[in-house]
Each structure stands twice: as C-alpha cells, then as structure tokens.
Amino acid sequence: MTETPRRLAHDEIEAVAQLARRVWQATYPALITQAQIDFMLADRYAASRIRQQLDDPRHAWWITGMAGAPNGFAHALLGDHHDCKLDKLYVDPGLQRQGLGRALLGAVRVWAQHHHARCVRLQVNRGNVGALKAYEHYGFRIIESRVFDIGQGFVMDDHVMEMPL
C-alpha cells in the first residue's frame, strides 16, 4: 500500500493529532508512563504549534491517507549545520510494514536534499526495537545515546541516529 505523501494542510491538524494519539497509545505504554505520553502529545501536537511550523519554511509536514483520515505522517526541520531532523514519522499501527513509512521518509529525503542537508538525524527511544530495526533498514546508524530532559520531570532515553544524504 504505497501512497504518495502530500503536504499537510491547516485543516488537517486535528486529524494528525488524533492519529498521533492512536499510534502513541499502541507504541509507548511499554516504554514510558501514561503521564509522559499525555505531556508529550499535548506539547508536540498542539494545534498552535503545528500551525506555526506549517508557516515556517524551515519545517515541513507530510501526510498519507485521505483528507480528514490520515494513515501516516512525518515532520522534519532544517538544522543550523546542514542537517535535517526527522522529528516525527508515524504510521497507523494496523498499516505498518506496507510502505507508508518508506514513502514518508522518501519525501523527507527529497526535501532535505533540496535544502542542501548532508544528513537526516532522528531520535528514537532505546526500547523501541521495531523502530530501531526499521531505521537501520533505511540506512540510519546510531551515532550516540543520550538522555534528554524534556521538562516537568520527564526525560527521553534515546538513540540519536543519522543517515547520510
């Protein structure tokens, strides 16, 4: 089921936030607390924050699926050192391993290359074995492991991965 990703529209923000909640509830309860899940979802998927990112040329969002019913999405941002951070890449749990993640990552790569990025970086929870394997399959490698303080007593215990472009 390969679909061509398209850029996220302002009127699709709420649908992306709903998909994020479904994906996170299926993925993260074994890795982090429900309180941290709720905190991170409220922070990362606030409509006002996504609207600002959509209006900022250093950020880009893509979705797959029908308007109002996305089945996958990605968000990337350009860094200051000729890099691109893949900040979010999520696919509906029932549709994973069908090419949607690969298509979204492809859109990110093209955008990053267009902006002269030399690599794509991301962070992934050290315990998220499925995501780690997928990213390694796509050409990412672990370059460091760190604990990131994200506020309110929460941390992200992540591997930082990089894929050269």
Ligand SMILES: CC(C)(COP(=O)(O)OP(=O)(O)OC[C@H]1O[C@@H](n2cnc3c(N)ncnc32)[C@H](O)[C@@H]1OP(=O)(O)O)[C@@H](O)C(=O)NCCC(=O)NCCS
Given for the second form:
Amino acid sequence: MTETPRRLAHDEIEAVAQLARRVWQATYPALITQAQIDFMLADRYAASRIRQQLDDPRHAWWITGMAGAPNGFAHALLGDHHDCKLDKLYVDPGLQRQGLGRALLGAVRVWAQHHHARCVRLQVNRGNVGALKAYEHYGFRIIESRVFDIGQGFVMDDHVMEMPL
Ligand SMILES: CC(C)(COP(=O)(O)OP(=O)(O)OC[C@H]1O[C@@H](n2cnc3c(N)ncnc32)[C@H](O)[C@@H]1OP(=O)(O)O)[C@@H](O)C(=O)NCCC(=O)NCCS
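Next up, the form predicted in complex with this ligand. The previous block was the form predicted on its own.
Starting with the chain above, the whole complex follows.
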C-alpha cells in the first residue's frame, strides 16, 4: 500500500486519538501495564495537547488514510541541536507491513531536512521487536538503552535510536 501522508487537520484529532488507542491495545499489553497504557494515552493524545502542537511550527503531525478515517500517523518535533525527534509512528494493526510506516517516515525526513536537522532520533520499547526491526530496516541504529522515569510511578525501558540525514 502506498498512501501519501498529509498533515493532520484539527477536525481529525479525535479520529487519530481513537486510532492510537487501537494500535496501543494491539501492541503494548505484552510490554507495559494497562494502567501505564491508559496514563500515556491520556497524556499524549489529549486533544488540547495535539491542538497546541498543530499550532507550533516546531511540531508536525501527518496521517494516512481516508478523510475522517486515518489508518496511520506520525508526529515529529525539532530539537535544539539540529535534530528531529520522531515522537510517534503508528499504523493500523490490520494494515501493518504494507509500506505505510515507511511512507510516514518519508514525510518526516523531508520535513526534518527542510528544517536543517542532521538526524532523526526516537525511543522504542526494548521489547517491541516488530518496531525495532522496522526501524533497523529504515536505517536507524541503537545509540543508547536506558530507563526513563515518566512520572506517576511509570517508566519506559527504551532503546534510543538515530538515523543520520
Ligand atoms: C512499526 C510500524 C510503525 C512500522 O510500519 P509498517 O507500515 O507496519 O511497516 P513498513 O511496511 O513500513 O515496513 C517496512 C519493513 O520494516 C520491517 N518490519 C516492519 N514491521 C515489522 C514487524 N512487525 N516485524 C518484523 N519486521 C517488520 C520489515 O522489514 C518491513 O518490510 P517487509 O514487510 O517488506 O519485510 C508499524 O508496524 C506499527 O505501527 N507497529 C505497532 C506500533 C508501534 O510499535 N509503533 C512504534 C512505536 S515506537
């Protein structure tokens, strides 16, 4: 499947949050507790937070899929050191491994290069074998592995990966 990513519009925020919940429930119960999934979804996909990011030129969101029915999304932000953080990359569980993730990453790369970033960096759960394989396939390499305290007693046990641009 090759769908061209487009920028997320304000009226699609709710649909993206619903897609996020579907992908997270298919991915993370084997890796983190349900309480942590609920905490992180509520924190990261709050409509008010996404709205702020859409209005901030240092952030960018993309989606794939029909209007009002997204099947994949990415969110990236610019760092202070000519770097770009890929904060989210998620594809509908029924449509994975059909090129949507690669297409979304392509849009992130173009945007990051346009903003003079020298690399794209991300964090991925150490046990998320499928995503790790995908990122390695795209050209990311592990540069660090550590536990991040995210508050409320929750941690993220992650690899930090980087891809030069
Ligand atoms: C990780 C993810 C974004 C990749 O997007 P995708 O559209 O499924 O992957 P692509 O079609 O772009 O995959 C390109 C290549 O990556 C590798 N790959 C992707 N997913 C893989 C998996 N689950 N297991 C092994 N290899 C995988 C393959 O080599 C694949 O090429 P191939 O299918 O021709 O062998 C998507 O699978 C996803 O949303 N996973 C669940 C959520 C998640 O973990 N997101 C990342 C959070 S950090």
